[in-house]
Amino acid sequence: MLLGTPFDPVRDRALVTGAGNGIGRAIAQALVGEGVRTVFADLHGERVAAAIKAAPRPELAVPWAGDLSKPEACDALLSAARDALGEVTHFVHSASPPRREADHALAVDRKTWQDMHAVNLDAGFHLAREIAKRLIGAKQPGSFLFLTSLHAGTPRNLPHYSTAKAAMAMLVKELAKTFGRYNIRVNALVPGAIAAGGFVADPALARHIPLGRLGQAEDLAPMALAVLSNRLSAYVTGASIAVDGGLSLTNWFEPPVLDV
């Protein structure tokens, strides 16, 4: 059964950032449901605890809480993951600070800009590189997955968010090219209008979506598992796969109204 055993529970170990809510939570819960021991990492410990409690196999989940905008927290997460799991073979980077529609180009402050890039890009790069170093040294394959955005290529009126996601999209390609010879695959999922993770979508947005509805975090999890699986997607790397109901076929945002 090709689709019956996407992971090897004996060897595969996962680390998911942003696992306390939204898409990260759905992917982390799906991984433990497939028998993969998984670190649930998030900024908020109470969200991690709730995500693990609701997981299909909570005994396979390892909680961790910390602020990934800080380099020392990234190092602490890596250390905790190694202590709990040994080598991490599957890395999912879904963590991202919340977005505020008011933070357009003339309103976003320096800290908000820096934190958005630090969590999405800096933490993603550092974690992926350190996990890859260990896998390369151990001569083990791996699979990494970054959650980017349709707005990596389409303005969002939130320049800190769109530029961070655009940089992540190129980072996926850079890492895929560098790590491919070591059998470490790096890919991206590109969510559309997903009603999760603090994003409150206007139901009217559904009229722009060919499949006729807003997405849910659970819509991402099956594709995430397929792309992460070295059994199902062994020849897929450097890819960005849209899971958006067809929303990328249009751009529905108007320019912001500036009070100047």
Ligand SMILES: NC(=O)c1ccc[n+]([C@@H]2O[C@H](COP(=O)([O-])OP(=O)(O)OC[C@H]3O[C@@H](n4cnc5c(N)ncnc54)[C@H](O)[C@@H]3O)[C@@H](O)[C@H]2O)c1
Given for the second form:
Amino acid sequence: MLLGTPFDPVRDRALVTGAGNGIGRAIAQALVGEGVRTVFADLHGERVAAAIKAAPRPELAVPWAGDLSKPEACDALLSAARDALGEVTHFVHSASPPRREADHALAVDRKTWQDMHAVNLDAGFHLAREIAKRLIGAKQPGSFLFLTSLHAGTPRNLPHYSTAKAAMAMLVKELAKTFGRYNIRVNALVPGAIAAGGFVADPALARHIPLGRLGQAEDLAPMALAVLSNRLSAYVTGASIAVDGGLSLTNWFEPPVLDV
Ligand SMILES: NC(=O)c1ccc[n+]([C@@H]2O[C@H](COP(=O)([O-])OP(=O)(O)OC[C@H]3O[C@@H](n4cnc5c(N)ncnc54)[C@H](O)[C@@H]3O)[C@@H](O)[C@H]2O)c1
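For comparison with the form predicted alone, produce the structure of the form predicted together with the named molecule.
Next comes the full complex, this chain leading.
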């Protein structure tokens, strides 16, 4: 049966950032549902606890709370993951600070700019590189997945967000190229308008979406599992896979009105 056993529950170990809410939460829950021991990492401990409580097999989940905008927290997460699970083989980077419409080019402050880049890009790079180092040393395969955005390629009126995602999209390609010969695959999942918490969705957006509805976090999780699975997607790396109901075929954003 090809689709019956996408993961190896003995060997595969996952770490999901942003697992307290939205897309990261749905992916982490789906992973434990497939029998993969998984660290649920997020800024908010209470969100992690709730996500684990609602997961299909909570006994396979390991909670971790900390601020991934800080390099020392990334190091602490890596050592907590190793202590709890051994080597991480599957890494998902979904954590991202909230995006607020008010933070347009003239308004966004330095800290908001820096935090967006620190969590999306710096933490993603640091975590992926450290996990890869250990896998390469142990001659073990791995699979990494980054949550980028349609706005890695088109403006979002939030320059801190779109530039962080554009850099992340290139990071995926850099790491896929460098780690490929060590059998570590690195891919991007590109969500459309997902009513998942981080994006305050206007239901009227549905008319711009060819499939006729906004997405749910649960629309992302099955594709995330397929791309993470070394059995289902062994020959896929450096890819950006849109899960957007066709939204990328349109662009509905007007430029922001500047209050000057
Ligand atoms: N929802 C969408 O429509 C959409 C569209 C395109 C891309 N994405 C991307 O998908 C990913 C998940 O989106 P979502 O809507 O589920 O987001 P979300 O806001 O619901 O969840 C993000 C999680 O990241 C955590 N987080 C924020 N800052 C953190 C920090 N400093 N340290 C640790 N954790 C931190 C938050 O606590 C939250 O639980 C994000 O990277 C987002 O940019 C989402």
